[in-house]
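Here we start with a single chain on its own, the form predicted alone, put down as structure tokens.
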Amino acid sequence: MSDSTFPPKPFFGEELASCHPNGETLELLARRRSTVANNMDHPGPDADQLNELLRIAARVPDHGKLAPWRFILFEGDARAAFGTVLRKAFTAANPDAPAELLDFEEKRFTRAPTVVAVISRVTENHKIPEWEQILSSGAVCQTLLIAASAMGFAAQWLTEWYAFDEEVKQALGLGPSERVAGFVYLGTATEPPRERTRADLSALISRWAG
């Protein structure tokens, strides 16, 4: 996909449609399924494609226009290089871990061609509640999954232990009000995912009657 095939970016003040009736979009959402990172391979998105995916992901509800999130990209050799951070952090927390487990932890970011860390960054003491800012970063992760699927890539949103490890957070350069909303793995599926069990909606829906 070349840059010329990307949807045009609206200009400031442009009148936009209030809705976009589209059966293909509904089918994508109804049948969307994550591909586990272990089942991904090259190719991943190129530079233009990744930039477009991030531009689309950033078009989420953002009360107060705070952009309460940012992106850290892991591509090429950087994925393996970050593995040394993961190995060191895991060893510190698990000093008796066997070598084969350490090798596995070190290679986590090499499971897919591209890994996008979505960082939640809260503006504290703001009229927009912290919870709404955090939810916005979650919306970024989900929108990135959907956009990747629409562009022809497999994707998975993970956190795993390293999203919460203090040593890893330091290596990522996170500030006091920042945390990892998720690591989104992007690539090409080596095998199709299969449908999993889903929640019983009838048990989750109620109607307020006053």
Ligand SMILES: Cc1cc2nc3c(=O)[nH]c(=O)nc-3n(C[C@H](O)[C@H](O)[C@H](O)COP(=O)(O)O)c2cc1C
Second form
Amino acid sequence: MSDSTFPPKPFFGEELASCHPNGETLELLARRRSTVANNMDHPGPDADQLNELLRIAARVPDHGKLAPWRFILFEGDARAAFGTVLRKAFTAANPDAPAELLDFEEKRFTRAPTVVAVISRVTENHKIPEWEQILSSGAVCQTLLIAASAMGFAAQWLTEWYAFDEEVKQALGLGPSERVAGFVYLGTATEPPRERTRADLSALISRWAG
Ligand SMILES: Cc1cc2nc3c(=O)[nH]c(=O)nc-3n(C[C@H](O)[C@H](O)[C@H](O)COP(=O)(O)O)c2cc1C
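Condition change, the form predicted alone to the form predicted together with this ligand:
After this comes the whole thing, all chains and molecules, with the earlier chain placed first.
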């Protein structure tokens, strides 16, 4: 990995900028859109790019420096192989599901070249509230989306049914204090996304006036 390709990793104690005024970053955030996994294809990030994306995603605010998250990567053949788990779990939950639907469920991870499972891992009975630890996992997912976009990749944050399925969680090796924060699909868009409806902020912003 060369620092000419990726921003250099700061060393511990290095003085860092308190802000990064940058119109391109603002444009990315103001115009960012998810690309649905169905509209993704190769290429996805290569090994160096993915390492860099995860390093950036792991720089989120983290009260207590607990790193209350971890990553499980699905690339290459592992995506199709995990389909066996998805098919079995879906069949168990939906015994009457038609074969076409099972085929679809089995192929979910092959929709994109790379799937990153962001796992929330909570330290229970800690002075840092569980809620804050969980929020940090959400920040990891969002930062991963933004970094992927800045690196030139399409991305989508999904949970779908399999984030909550006990059999799938077991196959992922999740412990009792772990949950899937999201499956972040990464790849290249086969068609550009279009703007969606947005929340009416005027109904969501108030000013506290005592
Ligand atoms: C925690 C979380 C889980 C999500 N899971 C799904 C999902 O299972 N299926 C889906 O269609 N969208 C899901 N989304 C929404 C998409 O990631 C995406 O935000 C949505 O398509 C809107 O697009 P945008 O990100 O461009 O605004 C999820 C979002 C979040 C934050």
